[in-house]
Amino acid sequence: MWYMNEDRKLMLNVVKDFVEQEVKPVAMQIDATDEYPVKLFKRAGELGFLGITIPTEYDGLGLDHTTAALIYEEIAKACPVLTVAMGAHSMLAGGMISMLGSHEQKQKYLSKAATGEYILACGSTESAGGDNHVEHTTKAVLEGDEWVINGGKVLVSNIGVADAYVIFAATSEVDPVTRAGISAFVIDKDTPGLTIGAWEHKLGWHGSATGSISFQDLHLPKENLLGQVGGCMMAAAVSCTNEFLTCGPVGLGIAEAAYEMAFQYSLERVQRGLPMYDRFQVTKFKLVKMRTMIEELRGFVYSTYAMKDQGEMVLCEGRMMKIRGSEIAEEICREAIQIFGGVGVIRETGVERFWRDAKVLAIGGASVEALQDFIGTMMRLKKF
């Protein structure tokens, strides 16, 4: 592939071995039990996968985003939910600390996040307002040397297992255009006033530890503010974009896994004396279309990551990545189930879980509709 080089090939060999030896044997169990993949997460930290783009100064590898994409793609072929945990940790929460944190905050949180010693979570979504932070009700008020926070967040991944939470709260009246007035804070898990809710039971992403957190008169030292008061939303736009970008390689990995399962099944399942692939033209054509869509997505993923590594913001392209990554993954998984027929809907077969994860990929983090609205606005303003 045009985007491969020797360093990336070496890293890909490491992640392939990790997936084959450690991830695949337990992936079905994680989906069945809804258990957070903490052992795999910690192991990913040991191997450097959580700190790919984190500077070496803070115990990361200091590599490029394309290398991170290769890792996400390969892991998603076996256990997409592990990539969800990694994205919430490294791209969202870790990204905010990386961009806004002081040297001391980076030493305390980012260094431990890079190695997997700490698990991070990011809370931004609220039950009202959707992606419109102006309607959010979580507030932080400065009283002396402490911030007092009240409110709550929903659909936060890594809850209960996280050692620290990056959260957004209004610290003044929020400007509806610039979103100035929203600040970011980092909260340790044992801070009085922080309540962790129960995990939600979801269609897919089993094991993502997703649920609600709330704050009741939570007192936080002034030094737990990330960056400037009221000025976190540009960093949030970048960190969210980086997380949206991962939906491309994750969707690609999901699609590849479902395709390979369906292709192999079509060669092994005999109908009227011949394998399905040879007996039914419709099966062959389905697989041709699936493979074509995979290659289309692959080109989009790695060309966009190349732009990212060249320093471009890719705010719209990153959102398009999540849209197409989830759409293509869902369609290919649906067709894979169709090729399997009746056994395709049986959980023990293993293919239907990829469709469930692809479906949630279109919603979790931000719905494709909300992302389309953002892109449409940028097009109208002639900024894309």
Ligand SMILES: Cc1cc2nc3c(=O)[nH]c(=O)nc-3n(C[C@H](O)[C@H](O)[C@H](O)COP(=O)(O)OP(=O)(O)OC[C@H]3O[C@@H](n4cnc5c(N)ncnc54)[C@H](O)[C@@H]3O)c2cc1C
Contents of the next structure:
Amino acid sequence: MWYMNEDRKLMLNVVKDFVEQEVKPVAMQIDATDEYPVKLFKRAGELGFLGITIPTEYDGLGLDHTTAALIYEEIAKACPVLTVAMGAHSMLAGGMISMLGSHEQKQKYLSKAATGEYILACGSTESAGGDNHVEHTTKAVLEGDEWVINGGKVLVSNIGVADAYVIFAATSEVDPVTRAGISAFVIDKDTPGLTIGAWEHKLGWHGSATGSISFQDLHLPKENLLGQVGGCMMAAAVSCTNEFLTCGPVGLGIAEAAYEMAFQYSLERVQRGLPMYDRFQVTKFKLVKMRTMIEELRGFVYSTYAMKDQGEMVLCEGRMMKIRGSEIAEEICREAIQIFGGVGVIRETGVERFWRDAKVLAIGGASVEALQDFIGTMMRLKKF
Ligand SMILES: Cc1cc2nc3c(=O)[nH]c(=O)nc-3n(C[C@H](O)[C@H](O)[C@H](O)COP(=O)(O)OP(=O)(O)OC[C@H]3O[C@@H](n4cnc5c(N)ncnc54)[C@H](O)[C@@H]3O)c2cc1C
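Alt. form predicted in complex with this ligand, vs. the form predicted alone above:
Once more the chain from above appears, this time first in line as the rest of the complex follows.
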């Protein structure tokens, strides 16, 4: 592949070994039990996968975004939910600390996040709507040397297992266009006033520990503010873009896994004397279409990551990546289940879980429609 080089090949070998030996044996179990994969997550930290782009000064690997994409793609082929936990931790929460944190905050949180010593979560969504920041009600008021926070967040990943939460709260009236007035804070898990809710039972992403957190007169030292008062939304846009970008390689990994399973099955399943692949032209054509879509997505993913590595913001391309990554993954998984026939809908076969994870990919973190809305606005303003 044109985007491979010696360093990336080495890293790919490391992640392939990890996936083969440690992830694949437990992936179905995680889906079945909905247990958060703490052990795998910590192991990913030991191998450097939680701090791929974090500077070495803060115990990350200091590598490029393309290497991160390769790692996310490979893990998603076996266990998409692990990449989701990694995205919330490294890209969303870690991204905010990386961009806005002081040296002390980075030493305290980012270094530990890079190695997996700490698990991070990021709470933005409220019941008024994920994209509807203007009607979010969580507020932070400065009283002397402390911020006092009241409110709550819903559908937050990594809850309960997280050691610290990066959250957003209004510190003044919120500008409906720029969203100025919203500030970011980092809250340690044992801070009085922080209540962690129960995990939701979800269609997919089993094991992502998603649920509500709330704040009742939560007193936070002044120094737990990230960046400037009321001015975190640019950093949020970039960290969200980095998380949306991962949905490209994650969607690609999911699509490749489902396609491979269906292709193998079509060669092994005999129908009236011939493997399905040779017996039914429709099956062969389905697989050709699936493979074509995979190669289209691969091209989009790695060309966009190359732009990112050259320093481009890719605000719209990053959102397109989440849209196409989830759409292509979902379509390929749907067709893969169809090729399997009846056994395709049986959990133990292992193909339907990829469809469930692909479906959630189109909503978790941001709905594809909200992303289209953003891109449409940028196009109207001729900024894209
Ligand atoms: C498994 C999972 C994990 C998640 N993890 C996190 C997390 O770690 N942190 C976090 O903060 N949030 C997280 N979320 C929340 C997620 O970001 C929101 O679910 C998402 O943004 C949609 O918001 P909503 O659920 O409030 O739906 P709503 O905002 O009510 O939207 C419902 C539908 O309305 C449409 N819509 C909404 N806004 C627009 C728009 N602007 N333009 C066009 N159509 C629109 C879309 O079709 C959308 O699906 C997670 C969600 C899930 C399901």
